[in-house]
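Read the single chain below, which is given as structure tokens and is the form predicted alone.
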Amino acid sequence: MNSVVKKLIEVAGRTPKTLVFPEGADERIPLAACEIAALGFVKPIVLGKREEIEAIVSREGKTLEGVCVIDPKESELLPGMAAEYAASRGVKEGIAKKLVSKPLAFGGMLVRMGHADGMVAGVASATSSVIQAASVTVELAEGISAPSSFFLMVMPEADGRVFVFADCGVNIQPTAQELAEIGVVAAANAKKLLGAEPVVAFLSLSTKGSAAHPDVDKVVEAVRIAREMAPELCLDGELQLDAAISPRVAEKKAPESPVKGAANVLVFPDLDSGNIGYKLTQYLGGAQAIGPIMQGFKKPVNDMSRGATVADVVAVAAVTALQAN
């Protein structure tokens, strides 16, 4: 466990959050939920069989010991939550009760109505399953039209910065509207997990005007869009890489941006510029890559690669009940 996970988890520990992990048929998010429920920093829902669960974690010599399990088609909750999810998605009750036994739809009910601040989940789901059920029970931010995605990257010790990437998972061809809300809630998670000033970059192939094509006025105009809906922030664009984290090339080539070389927060223009950065900079760059990290829903939501350790998904935890707060 690096020194940034282990400063997450201290930091979320000083106000322990309840986050539901619905894969609990996968032994990894037990495992998981145990040596969260261990460090003290989350308090842990797991949703499946309780005798299952138990197995699992027995065969590591564990035991459940401060982690809720609950079989979503026998919770005492499922009955309230199909009312619910039928009133607000206008379906009958017959049929929302049998959405909502399933575990991402339960997860999801459990973060709407309050019995859980977050939930984490993708182990062993698709990218869209997560969001489809998000979007459906937890439901998108006021002002936010699609969900986005950022990775935490972790420079070598050496280096010792930390950047937020966003969107490195989610939407291939943003418009400029969905990259000014990919920014700006970006900056506010940048907040919260780095407890540090967001200093935001819109990359691009252009720096102030150096090139001219569609794509540099769309980050043109996302910028635009960015100010309205944060003023307060510090944020420009659109600038080249090297001018958004160097102050000596921003000197040269945008003595007058606010940003100055300072960027902590990194907006790319388009998925294939995303994916491509966070992998350079993770593979070339010896970085470390916490993510994806999803944004963009009333409350956080979590979707892990299906290949992620126990480790990736106690990182992710810590980073979850940090967004709930």
The other form holds:
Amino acid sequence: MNSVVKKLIEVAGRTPKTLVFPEGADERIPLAACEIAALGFVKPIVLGKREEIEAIVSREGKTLEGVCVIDPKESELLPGMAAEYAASRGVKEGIAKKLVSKPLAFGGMLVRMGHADGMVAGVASATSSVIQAASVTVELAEGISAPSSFFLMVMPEADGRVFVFADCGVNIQPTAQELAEIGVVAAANAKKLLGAEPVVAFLSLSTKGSAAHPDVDKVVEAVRIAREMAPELCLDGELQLDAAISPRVAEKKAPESPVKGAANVLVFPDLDSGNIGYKLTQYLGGAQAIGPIMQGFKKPVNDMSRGATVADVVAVAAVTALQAN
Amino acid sequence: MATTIERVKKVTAELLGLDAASIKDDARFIEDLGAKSVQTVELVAGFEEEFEIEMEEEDALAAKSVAKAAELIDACL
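Now the other one: the form predicted together with its partner chain, given that the block above is the form predicted alone.
Shown next: the complete complex, the earlier chain at its head.
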């Protein structure tokens, strides 16, 4: 386990949250839940049939101590959940019952109704299924029009800095409004995960009018909207990357900017630049990329890659628990 | 007795607030009938309730039109 994940686990362990893992039929989930319960930083709820989950862990010589198992179809919570869902979405209770008895939606309803603080899914489900289930159960946060994602970029030890890069995984061509929302929500997550005050740079090919193009105008408009949404936040744009993270360059190119070359939250103008940016930092810069981590829901929901390992599930559980703080 | 496709149209009309008679066989849920992407999970649950079946989520979400959904449901019955 690397030092950053250890640190996240240690911080999450100070106030252990309850997280639901809907994909109990996939053996990585019960095994990760055992490890999480043993480390004690999260109280895990695993969804699925108890005998199947027990069989998975006992094959590895483990027990379900500290792990809560719920079979959605047998759960006494189901009627209440179906009624709540039917009322909030305006669908028939029969349809609501069918829907919330599915693991992803049941997990989302546990979060919505306060039985869990967050959800970790995706090892056995498509990203679109996780996002759809979360959208109709946990729901998007107030003022947010679309879910987005970020990476924690941990620079090599000699550098020591940790950045939040957003959105590098979901929105291909965000509008100015969506870009502003991505920046504001990423800043809130940076505060929770880095334990530092966020300094947000909205990146562009231009610094403070050095180039004219509709793409630059979009970033300028996003900064205006973000300031309206979160007037207390230290944010600025449009800024080129060097003016965002180098105090020396910032002094020359954007001397009036409150960012002062000390940005720790980098908001990319579109998914092309975001995806390329995080991979350049990872592959050429030697940074460790933790994520993608989803954001924008009322309570944290994370979508893991289908190739995730047990260790990856443990790490994402720590991140999700901290997002829930 | 109503056919599968008629029952698919009935459920779709109820969930999307449309008139079942106005829905064409080849209508696509999102592009033609205006379903939001999050409503597709509700459509799947609606079909499961109507036909008393369990559908594989990814197969179900891949059926993008009324006719395709009816075809998939017939295969489950």
